[in-house]
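Next up is one chain by itself, shown in structure tokens, the form predicted alone.
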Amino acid sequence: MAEGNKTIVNEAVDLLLEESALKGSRFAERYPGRKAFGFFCSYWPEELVLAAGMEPLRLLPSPGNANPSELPAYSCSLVRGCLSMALQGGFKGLAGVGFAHTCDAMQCLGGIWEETMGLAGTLTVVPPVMLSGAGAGKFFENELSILLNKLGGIAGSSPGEEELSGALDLCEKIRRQVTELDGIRAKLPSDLVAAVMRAGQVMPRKEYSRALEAALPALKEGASDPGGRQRVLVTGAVLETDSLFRMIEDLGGRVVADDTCTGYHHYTGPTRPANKSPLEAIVSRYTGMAPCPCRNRGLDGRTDYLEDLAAGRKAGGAILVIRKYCDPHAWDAVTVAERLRGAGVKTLVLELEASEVAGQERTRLQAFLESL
């Protein structure tokens, strides 16, 4: 497989890139007998899905600009695209779909999905908005306990601490492996790393862990000095394709930090505390993830995180990606851009209709990268 200026020949790498491109569209065919449970947000607790005996599958739209009549045109393309695909039968065979209470558009989609699709397994979890607020941990633990029972009912299982502990161990192993990949991302093509990380959200987790374990030696061997490429941080919501990362590479940049929801952001969070139950450990992980615009961990939590991330990766520039009509990231961009620029990190706010980039974005990206 060729990426950038380096050729990486490895069956496991090819498998990961293939799964990433398929985005779960052939899940039933490739993994017969598995029950896939769809989700949209990184705050959806995939450990509970695994403990119940199902496979978490992140639902991603096809490229393009869908406009289903059930949603207003000012909904983001992620919400519109996923509902359009569902109405056309694109997500058949799911055991259920999970919604995390995040932005207004996603909350509305949950209600529309249940009514329109008639799917009995449509579930919602409400993570605390104030992650460090008094009682947030206990509230979230109670929410997850109720959710676990509902997932068990869908799967026909009775998950307990043993199943939760096994699921937690698997997810933590994957996060360690992805963190190892993230540590060498500056020496690998940006689109390659983004695709491999997204694969971990659309394929069975044990298979992903095995494939990534087999791929890491080849990826390390194929890593090379980025030379004079401009080092940038990318942050934003879901990017279901590698179009932006590929264009950054084509223009002489290198993504050294990826804080997008489908990138490394999805795998962040503290390791399992030794003195907590599996459910308490899962609460600790999700409340300790890298800050998101839909959640609050202090007024400066997210800006501090991104400033430290840019400094730690020696990023000279930052690209703040906003999906059109994505209010949380749009509101967040003003403060984040101001803070990063104050820290000496040049910042570009880039609004996208979907995840594909074209001529207009190329012009802006080229000018931005040249300014670095």
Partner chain sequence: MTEKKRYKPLASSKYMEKTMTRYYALSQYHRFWGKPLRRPLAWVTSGAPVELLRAFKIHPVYPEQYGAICSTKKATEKLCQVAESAGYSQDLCSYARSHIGSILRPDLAPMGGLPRPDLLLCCNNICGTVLKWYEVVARLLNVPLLMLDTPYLPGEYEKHTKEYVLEQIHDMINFLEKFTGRRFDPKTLERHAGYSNEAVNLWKEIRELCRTTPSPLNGPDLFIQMAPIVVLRGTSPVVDYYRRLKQEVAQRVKEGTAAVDGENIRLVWDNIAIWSNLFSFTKMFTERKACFITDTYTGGWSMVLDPGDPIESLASAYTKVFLNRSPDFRARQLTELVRDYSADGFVMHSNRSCKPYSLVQEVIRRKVMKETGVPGLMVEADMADPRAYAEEPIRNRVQAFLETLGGI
The other form holds:
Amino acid sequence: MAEGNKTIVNEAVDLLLEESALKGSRFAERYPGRKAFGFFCSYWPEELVLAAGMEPLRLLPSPGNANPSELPAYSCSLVRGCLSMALQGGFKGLAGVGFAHTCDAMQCLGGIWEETMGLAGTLTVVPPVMLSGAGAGKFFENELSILLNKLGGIAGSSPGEEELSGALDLCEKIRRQVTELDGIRAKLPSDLVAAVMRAGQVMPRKEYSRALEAALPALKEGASDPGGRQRVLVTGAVLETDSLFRMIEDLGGRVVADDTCTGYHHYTGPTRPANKSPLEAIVSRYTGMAPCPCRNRGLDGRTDYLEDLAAGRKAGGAILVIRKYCDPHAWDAVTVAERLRGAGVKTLVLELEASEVAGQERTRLQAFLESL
Amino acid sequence: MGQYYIGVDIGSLTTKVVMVDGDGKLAARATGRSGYSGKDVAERITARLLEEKGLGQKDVAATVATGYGRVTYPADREVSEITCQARGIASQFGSAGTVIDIGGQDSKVIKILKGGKVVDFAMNDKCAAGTGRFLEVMAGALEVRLEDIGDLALQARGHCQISSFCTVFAESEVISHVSSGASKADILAGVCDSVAVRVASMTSRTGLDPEVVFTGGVARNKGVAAALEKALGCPLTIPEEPEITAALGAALFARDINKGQG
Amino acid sequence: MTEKKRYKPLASSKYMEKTMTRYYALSQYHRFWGKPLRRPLAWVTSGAPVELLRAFKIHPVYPEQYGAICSTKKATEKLCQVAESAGYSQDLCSYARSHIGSILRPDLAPMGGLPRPDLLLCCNNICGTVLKWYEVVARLLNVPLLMLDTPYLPGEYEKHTKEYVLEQIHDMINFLEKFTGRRFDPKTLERHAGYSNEAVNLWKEIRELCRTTPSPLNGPDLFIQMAPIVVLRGTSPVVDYYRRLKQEVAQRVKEGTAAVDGENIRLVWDNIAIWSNLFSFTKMFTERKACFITDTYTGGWSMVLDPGDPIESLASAYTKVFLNRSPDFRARQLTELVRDYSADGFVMHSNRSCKPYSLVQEVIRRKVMKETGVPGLMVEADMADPRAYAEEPIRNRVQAFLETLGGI
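Follow the form predicted alone with the form predicted together with the partner chain, if you could.
Let us now look at the entire complex, which starts with that chain.
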């Protein structure tokens, strides 16, 4: 842990950090009898998996450069890494794997998965692209209700309103807890917060909520003024390690606002509106999540969100992380950078092969933080 | 009438010339650095071979060229090195199987049927990863002679991980291993692993027959051969002269031409 | 010389050039006639339901086709560099990059860039990139963006998907009524859908004529001859053109005329053409008497509209496009082509610009090889950007592949 931070000693925090580092790799052994259902994208409706009696487990690649022959070298390391792990048996024991249709690479990975890992247990849900467009809500609801049936089929359950409601309550509770943590992140080491948030995607949700409940007081206790640290916003897709956040911390920065898929982005969205069925509530939550480059909420949805986020957290700089060959984020980077710079937020577009950062990135990050 | 047949393989690094007699038996061979003009080098080597055998141009019934420089060489026909490689290996080993060829600039996996017919093949992407050039750059970074890599790598106690496929980035990884105190042997073992993993992944594109022949200049590198055996999980057969098999195939094709005409 | 002998130009091409020149001239002068005739101009993705626009007298222009034109006119590299220095990554679609480059620097662009649009119509049935690309354009030019979301079909076209697409089309019609000040007339839509169908049927028949041995057409013919059906879809001139083309192709079949003299290898092509090197690339095949008798890409324009309500048939035809389908569907499609056209092998262009087309090709390749027993070759390049084309490694692969097929 970097200088100037209090050391936080707490059993619950340790558990969360451990789970985060394991990334679900010892799920079966640690949680015997539970059925884990893999997913890739934050648009994958966790509530439905929980309602069906399974545990949603975000699939993350292991470090290193994987090149499965099924994919060309110009596909992103997330799809290459995950496919490679799957082919080597790294994900066996899962009850199934779910693809939320988001980008072209995910669409293709879903197809390749069906061809290589088998159709059974491979599910796809297609959220509407124009989230506020005509018929989008109804279509999404239909997609979810079909998906719920399929999940029930896999789990051998027949989830209804009651199960959905329970799952929704649990997810909302977790989102509230994580939001509380997000509220004090400026006073906590960036990599610690990132790890705790990622843990909530790779361990059983009830256990996560319980552990976070127990950890929050200690985290609050350990919070301390960031002092002269440079306040930055980070946005990007999946970060399977804390490498980047740790380096920012090491170089005297602090991630005060996080919009990465494995970070706070995953927990955003409106809470259950009154007078709505659980399924409608789930639709409204996923529709209202922080904007993703793969979806459209008007031309300014995402830039507005990020500008507000940076302003609200008083971020002086923003780091736009692009995984090499990730089209949606690469496309958005131009517009987002222009908008943020216009708003007086210095912006660095950082292209990474995967999520680990090394010497080259250190130079760029250091120069960037020095410029703030 | 001539009764000898010549196969010329002009590769990116080395030029190989093989001569066979009317029965298709190996009569002579020689190799040289391709240098700036592989064609000139090939012509010089051919002339020298003929002279050594006391033969003249009239004794050569047909020539087939292969390799990167094949188009420029004045041969009776040019055939790609994949087809030639398959032919050369089939003539030496006779059986069906997989050929893994790692040369200076590219690596290939060729799946062949009995008789040398190519069923499918895969080649490396447009970069140096998994090729002789990759090894050469890493040898340079470690100040080791290219031909010593194999023996050194076999002495490794642990294998350093080289995760980047990009030659430039891998080179800086090698340098950072050096500065963190790893031994040359351990780093080189990692370098060999990197080449092997890259090439092994190409075999899943073609499918792998357990009878694998390893050819090309890099087949002389024991470190890569060992790493490749580990990555593939099966033993490799390495021809005595692994770099000349494509040229041999070309010479055999030259013999076919003549038969066709005769 | 040998190239000329082996490759036969079509007499119809002259008319096609006329048709296309007229279309682009009309488009370029739109600023003079658009306003007085109350006919706005729209930029449209290749897979968008253009019949709707036609029903509202909107003139469509196709940036994707323009991307191909830039490439054949050797302008892609410069235009891409313009987009790249504006921040758009080199790994993004080269059609999009060159088109954005042409907006930023019309002086570097063929025809001085495309005529400015009043409206954008984007349909994501071909990829997710078009959404991002059109968003950028909408911001740059400050024009409305109409987006038709055709959900990816992992399996079949289901009822709720159909309802969703229909609802969007109805919504679009409402918008277009306000935007153009014209009332929607189902009869007009039906007429344009009728033209589409006639042209599509003719194109389908022309393609099927290539089942004959030797094939009357080669890959580049298909790629060049598809131009009118892309930009003039839904109009009567396009029907006239394909009628003429069909006659000529049928005549070739009758006379036994081969597109590639002495054709002895029949191949199916998968993916968009390599526009930057279309002829030099094809020559590697024609000089060994190999002919591309059909392909998956230009076949995308041969999907017949179902009879019945034109809005429903548009929704269905545009959602069920092959690029919006699973690898399993696409493998079946390619397998059928190999069988129906008696192909000896197939060639896949792993196209860096087009991820949805390319990322699944290897699993399709294996499946089709297993299913049909014919070999498939993969070559990596790019549809438009010449910087991604490496002649020697490609020649090497192509030659080896053809040697396995045709003997040495």
